[in-house]
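As a starting point, one isolated chain is supplied in structure tokens, in the form predicted on its own.
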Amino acid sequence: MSRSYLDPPLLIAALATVPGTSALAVIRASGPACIEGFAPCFSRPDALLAAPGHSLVHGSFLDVATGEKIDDVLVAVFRAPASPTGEDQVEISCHGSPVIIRRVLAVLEAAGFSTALPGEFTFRAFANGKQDLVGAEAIDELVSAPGDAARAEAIKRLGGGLSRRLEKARSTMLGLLAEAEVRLDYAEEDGSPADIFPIEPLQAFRDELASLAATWSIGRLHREGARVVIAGSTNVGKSSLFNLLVREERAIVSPEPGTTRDWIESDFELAGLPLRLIDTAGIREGPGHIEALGMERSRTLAEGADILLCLADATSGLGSGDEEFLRMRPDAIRLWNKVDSAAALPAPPGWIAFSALEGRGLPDLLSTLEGKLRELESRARGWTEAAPDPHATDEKGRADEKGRAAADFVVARPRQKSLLDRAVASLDEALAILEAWGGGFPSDSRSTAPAFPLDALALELRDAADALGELTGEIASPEVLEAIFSGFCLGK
């Protein structure tokens, strides 16, 4: 019968580390009493049932059944609740053979300890109250960054600051549905919804989570990287630049035209941002059927580039492929290919000389690159490229150099965007019913006008509030529960 992440706690185990041979390898357990279930597995079984939480112990882990030492080991104690899992929890370091870490985890099974499913460690950790939603997903985020920007964003949500920000949003939400819901039980009291909802106030809270769900722009780039097509007319040089970027020969290079019919792709980074590099098939007159669609592909992903690399032959000049895509993306890098020939021509005013041969060029090319990847990143985040503003501070009081506060945090998951969404559409309606009764009760409690729509108001901030609940964990179902942590590694 499979187990589930809602079932009662059992004493679990799992390699943390990647699979394979390697120097060391790392597994985890941890449960009710994992210390002293993992005891017996251990040559120095008074000293480790000893050990104060954070520490080490050295010894040997054994077979329980035959008595056999399996490898010298060092094994980390930590103790409830003051462990990563909040329950009593040991890792144990062992050489990387992978023989050896199936015994290990043969003879802890042996021992009473199941497999951990997916995440299994991280969500004992969120059950336990050591990590809300955001900074469990931030764990696994760190670990697939694809990137150092997706790395350093990972980490600034898994230090809490942004899970204070929503718990501090969810709080005010629940203490103006509090007076809501108190106006109703006492409809008769008299007061003024401008004193007790001020639209003002109730407003930039709305903009606050807003500009919050904008960073998702950022927090994609971040994570998925941005599409770097090159594209340009057939045998003039694609291929062997994809190779030189991504510093392997990937792609074939061949002076027979049509060598690529269709695209490939490779990842990379640069700046600290990854990028997908796409080479694709060469434009040529008269293609057969299959290189036609390799043709078509590529006309398709230039147009969809985040940022294309037009490559021109300097040996023979701008061709017609050349110039649909320039036509195609005017804001396309251009590289006068093949500098390196003694056919080649001058390079055209706004083109950079360019040798996929022998490297000339490229670093125009990575420093142009990285300055369109930078622009990239400053409309994902929405900063305007008005003059700087020697006044503008973001909310440390640091000096912000395009004249906004920048955005201090980024959400990184649809999940998040769209719960974020759902609070700000709610946060609206909200809105429209105070702007619609001018913010405020009737003053006269005789007056002959309907009585403001407390309960509808009520709804809406019912609703904003349980959409940041559902964001940090406070409020969760087990199906959202399931869906998050068995996309986690084995292990985490």
The other form holds:
There are 2 protein chains.
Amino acid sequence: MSRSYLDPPLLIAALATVPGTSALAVIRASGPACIEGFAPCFSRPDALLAAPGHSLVHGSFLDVATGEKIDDVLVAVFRAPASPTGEDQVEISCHGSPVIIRRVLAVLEAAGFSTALPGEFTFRAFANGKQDLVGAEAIDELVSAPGDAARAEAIKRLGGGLSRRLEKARSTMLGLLAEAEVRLDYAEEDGSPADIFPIEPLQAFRDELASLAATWSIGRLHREGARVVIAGSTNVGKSSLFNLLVREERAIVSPEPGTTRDWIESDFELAGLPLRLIDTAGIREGPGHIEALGMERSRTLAEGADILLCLADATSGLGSGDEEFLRMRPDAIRLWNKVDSAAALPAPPGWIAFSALEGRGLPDLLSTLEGKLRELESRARGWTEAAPDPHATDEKGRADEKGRAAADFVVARPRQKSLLDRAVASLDEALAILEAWGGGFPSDSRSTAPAFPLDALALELRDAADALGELTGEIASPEVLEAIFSGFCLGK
Amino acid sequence: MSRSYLDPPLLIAALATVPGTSALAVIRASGPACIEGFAPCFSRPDALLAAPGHSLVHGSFLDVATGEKIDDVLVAVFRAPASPTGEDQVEISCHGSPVIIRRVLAVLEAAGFSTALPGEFTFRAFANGKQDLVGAEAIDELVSAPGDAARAEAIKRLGGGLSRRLEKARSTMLGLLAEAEVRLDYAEEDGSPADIFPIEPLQAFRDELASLAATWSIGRLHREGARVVIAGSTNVGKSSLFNLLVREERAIVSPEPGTTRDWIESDFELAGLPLRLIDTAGIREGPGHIEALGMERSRTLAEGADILLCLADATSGLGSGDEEFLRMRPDAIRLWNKVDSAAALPAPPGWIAFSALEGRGLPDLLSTLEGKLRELESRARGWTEAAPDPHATDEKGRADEKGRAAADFVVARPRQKSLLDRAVASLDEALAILEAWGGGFPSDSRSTAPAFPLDALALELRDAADALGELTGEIASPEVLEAIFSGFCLGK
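Please give the other form, namely the form predicted together with another copy of the chain, since only the form predicted on its own has been shown so far.
Every component of the complex follows; first up is the chain already shown.
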């Protein structure tokens, strides 16, 4: 890609809706003098140019070269700076036909609009101060949220409350840093470092950030989904169970096309929690491969599962393979399959009498599965809430309160987690320096005590503040920005 | 479906964009007091209620039950009667996530919005006089246009010019009919029927309608695409050619996901003309089927093709199967495949030296194919232009002119074609009555001439006017309307 996000802003355009056939499609355009740039493609240029921001103008989209009418459209006009990108913008709502979309994009290109880079509209919102980086990332996370929990967490991040907290923490640290730097310049001092660098607020910020970093485990669970693996011997009915669950889900939970990625995996949602169902029957042996290889892969998948569904054959009873899975994962959900058969043995205690063929036992399975998902979730939440504890003392009630408040927000990206971890590690170092010193400044040059390591403290505070600055985008490098926005979907 | 298009209008809502993950999705709602009905789901009800028509309001979409913020949205407000449906309307532009779309639709349902029937928004536009039936159908045709020619024809129909002509023809016929009915009441007459029922304008309308009906052949070609069949013996490279063309097209012509419907067919567009490529290699024999059955099907497909691509093996020369295909279709495009092989024989005259493997000869094939498509198109256009001829005489210059003008429009639906045919047939009967009579009215009761068949003439005029009334929807029955709109896509 020869164009970069950091080039001077051109006129850009892209399809913002899913390509295909539907009632309507929206093509988004932005840039300096975007409305004037779009006017030659529109049958009512005067109405368009006179339109106030946040208004809709009806007319025809024309081929700039021939004047041919391409479609009847409704154009949403936004004027800088009160627009999503902070620039002049138009959103063209045309009929949802691939043929029309293609022609409109081609005409816009001829009229001087470049194809937008992925995430370029959001990048411009960021560059023009309409969104900080956490908010910009939240837009991408909203769009790709696999379930309602991930959506709810993303919309909170988009609201900006998290960013405001991070910015507050950063500015406090920058204040302390300025203090430290003044003292570095005027080395002679009276009083105690604890008066000037009070431990308590630093500790409180440290705890708040640690608590936020710990929300990563719940954020990841909500974003990636619990891995639910179906295991059992050959012909026990694993594929039937897989299809039953996928079909059930499609009918009940998700009227939109599913996100099945290949034959053996399907992502779906149960009671608002996303899960990825994996059918080990999907593991096929290529020619020349031995049966053992398939078994080995099943074992690896079963070990890595968040939840294991162990399927046994009611007509033949427990096999040695089943017993192996159960030894490995005593927490497995146990399904006594084929109870529809006349030859079925009664289900042992702890096993759900099940028929993948007839769907018998399905409500039982779904509620057990939901219970396990909730357990997983509360375990992840437990980590979240436990996070500030190691540092909590009776005197630090305020810190705990902040820690809990921060837990209203959940971080979603490895980038966010690792920058928070970095800030926490630096603050731990800073706190260790302050606590180790404890006493007064070496104002008395005749003192034999070692000099207060002001420079080391300044270094740690600077690093913590920089980590937060990268998080909110205040000091993100061009490379970081490029990496973040290029992962967005087109038209966003 | 228990609800009907003809029920009193409820609040309705539906997703109007393609489901899936994208920058944004649009959910459309309409109905009496739609803006008030939507207000409880919106964070800024006062701004919404105060918003003028054709304006955009930014805010949060809320769960009516819990007040939970579901997404940041932009709401387009339309006020009756200046709205697409003629009712109050809102269009909610949310982030394009299946999770968000699902929640927004569920909340709207809880707030009293019913799921819109397919085409119900367009139906309401029709019911409220914003669109006649030909225009309403054009919206559906626009969305499903397989190529630019079909799009251009649909946008012209949407413009209303065609409907205005049909309505003019109908009102002229209704005028003549009223005249005939008055004369039926007052049977005694002076003067000639030719003075009161002039043949010329009836003939002109008849020719105009016949010319329009004849555009059906070009409309069908543009809408359904030319059938291009790849034939040749086993292992000659039919699938490689199929994949080469499909890949070529996807890369060059259509950046949107294609519309491949199964393994052996793919719809695409070449130079604005749609075609359906059919690979006879896709015909597989089931177990127990004989080879001959596959050959028989290939032969049937080749016979029904608009264009046949005959593929021969350059390394073995012409086989008896190839010769059979060429005898059947001497107009086939001939591809001398595998010229990349060292064993290839030189291409005979009239054969394109080709390599499906390396893409050699592809530009030649594409331009030959385009030529054949243009030939097909001009043959269809020839029928269109020839249509009025059987009735054209030197004296009917005006009729010809009208016929050509009507040909600017193209009809697209079997419904439109058959109603036009019905109107033409009735006008032919009416003209025959007038021409057969020729003389004066039987005003003289002592005359021995047979009575002028005024009642038969009135019947034919009424039928022609009714056919046109059904076409524009002025007198369409509930069943006809139900049948038309239920074929539309959801959210339209």
